[in-house]
Amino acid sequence: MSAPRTRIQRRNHRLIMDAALNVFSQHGYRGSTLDQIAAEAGLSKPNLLYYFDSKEDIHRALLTELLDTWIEPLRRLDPAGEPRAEILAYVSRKLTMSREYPRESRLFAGEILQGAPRIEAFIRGELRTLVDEKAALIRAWARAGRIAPVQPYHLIFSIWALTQHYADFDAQMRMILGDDHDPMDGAEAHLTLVFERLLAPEPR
């Protein structure tokens, strides 16, 4: 059993993780180097290598730390809740994730664009199982007439696309809207309207 980390070791470990998140989210995995991460952390490269064996080791640690947080909003979709309110709350939680964790969103997107080599087992396993479970719930709500007929997997994919866009394509939106304009302004109201209309069941 390894000895507990000292306060300085905990601080340096956190510095490296935060610096790596900045570097990977800006430059992607392939465009990032240990030298960049060490410089961002304010540490020497040998000091960094005391904590991590390689760039991939740091990247994998960041992804592992992120994954549980990343799927928590979907886990909270409650079968006992009112269907439209539950789905709209999920949209809101995903948008909040994009607002509060933009670097993490870009880290995740970069991994997916590479073919998910470091998290394939997670996606094919835990994430797929969770999505299957929530898709079955959405399908049951639709069959009961509690929401409009929707393709549940594509509904989930659409929520991901429309909310994570605000983190992953922030630079593009700011260039279009103007650097002094927050792209998040009005985003939740707009997405709420979009999904309310999509999910509203036909009057009987």
Contents of the next structure:
2 protein chains.
Amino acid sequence: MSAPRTRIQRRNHRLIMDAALNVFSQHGYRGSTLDQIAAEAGLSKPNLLYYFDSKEDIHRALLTELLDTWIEPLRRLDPAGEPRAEILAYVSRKLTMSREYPRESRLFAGEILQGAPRIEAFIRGELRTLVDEKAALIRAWARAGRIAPVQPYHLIFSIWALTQHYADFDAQMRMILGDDHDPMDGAEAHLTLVFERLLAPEPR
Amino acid sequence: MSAPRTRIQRRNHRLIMDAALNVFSQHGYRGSTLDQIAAEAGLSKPNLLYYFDSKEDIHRALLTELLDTWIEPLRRLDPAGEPRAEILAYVSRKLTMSREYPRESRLFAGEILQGAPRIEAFIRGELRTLVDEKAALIRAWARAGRIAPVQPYHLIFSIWALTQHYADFDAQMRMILGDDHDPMDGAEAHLTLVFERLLAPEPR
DNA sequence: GTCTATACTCTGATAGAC
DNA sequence: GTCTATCAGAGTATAGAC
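Alright, leaving the form predicted alone aside, put up the form predicted in complex with a further copy of the same chain.
In what comes next, the whole complex appears, and the chain from above leads the way.
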């Protein structure tokens, strides 16, 4: 389906995308059903298929929208900035994404868990190119002594792991911390400490 | 089904569990089919259901086996040991689990992504009790000045995030690093650095 | 644009022969 | 213990009325 025109079409298109994000992010592609999505969207199943050609079409639309924004935080890592502040700002942006787009994070995580069959081209292409570029930048910063010597790829993976964990494993953290604690409380302070200490250039 | 007796029964039981681990860890509970598991095990679908009562029964057996061993590394964190060495050894054990049991890690991750409906009792019970106990230990170590002041729960979550990432996001890391690099190379050195610097008690 | 009805396929599970 | 055959229900998708 091409871009929706009328107000109703735009509204229903959004309703479906939002419902599909809820369902797909929780149950994965194969574990999700059109019935669930239709119920969640408050539409009939055939009506879903009026707006999208197929179940796969909905999923593809969701992923496409997601990937566009997913790598933006890393893209903004600025070679001209102060190294430690730049990396800490990147950590902060990623953590914000986990806080504001947890469903998207889980959708992405689910895809990777399955071996990333539907986003392999994106990862091997756009994402890999960007990571290579930023890893080189981090390596240059380390060589110049502006941050502590660190393995650039592992540093980037660590930032992903630590920030996305707050979205992807939210359920576990809530069950452990109890209902009156939000896992996000103190997360930024903690991660800032981790990376400040890791990257401080002077030897201890 | 109770414990298998004959050699063939034990062998087939194992074949099914192993095949089911492959399939469930990749596609989640609802996304997996008995046909896939049967094909993977080299058995017929009815034969699967001779050994297990149902699809859910297979999945439950898998999870039960998994959870027993999943928290063992944390359990071994020793109050009598040297704090930093103890925590680094825990990180190392968790990383070893990611290396040797990546499918189990992904099965667990998938369950949490789905909101942990089938392991909620385990998390709220056994796991939470253990984490509370070890968090108190870490807090005591920090208060005594034997490690740097750190938020105990966030520290534990960070260890989980960083180590499990090497199993759960393996597909992504491989695609980024290319076929001739193993994501695990340098992982232990990197994580050791991260936590040594984080926990070193003297101020920088 | 949206609905009801329905076609057709897949999936979990059972029956019964061997 | 293992197989073939098969059932009942769920799932994706389409046809066609309104």
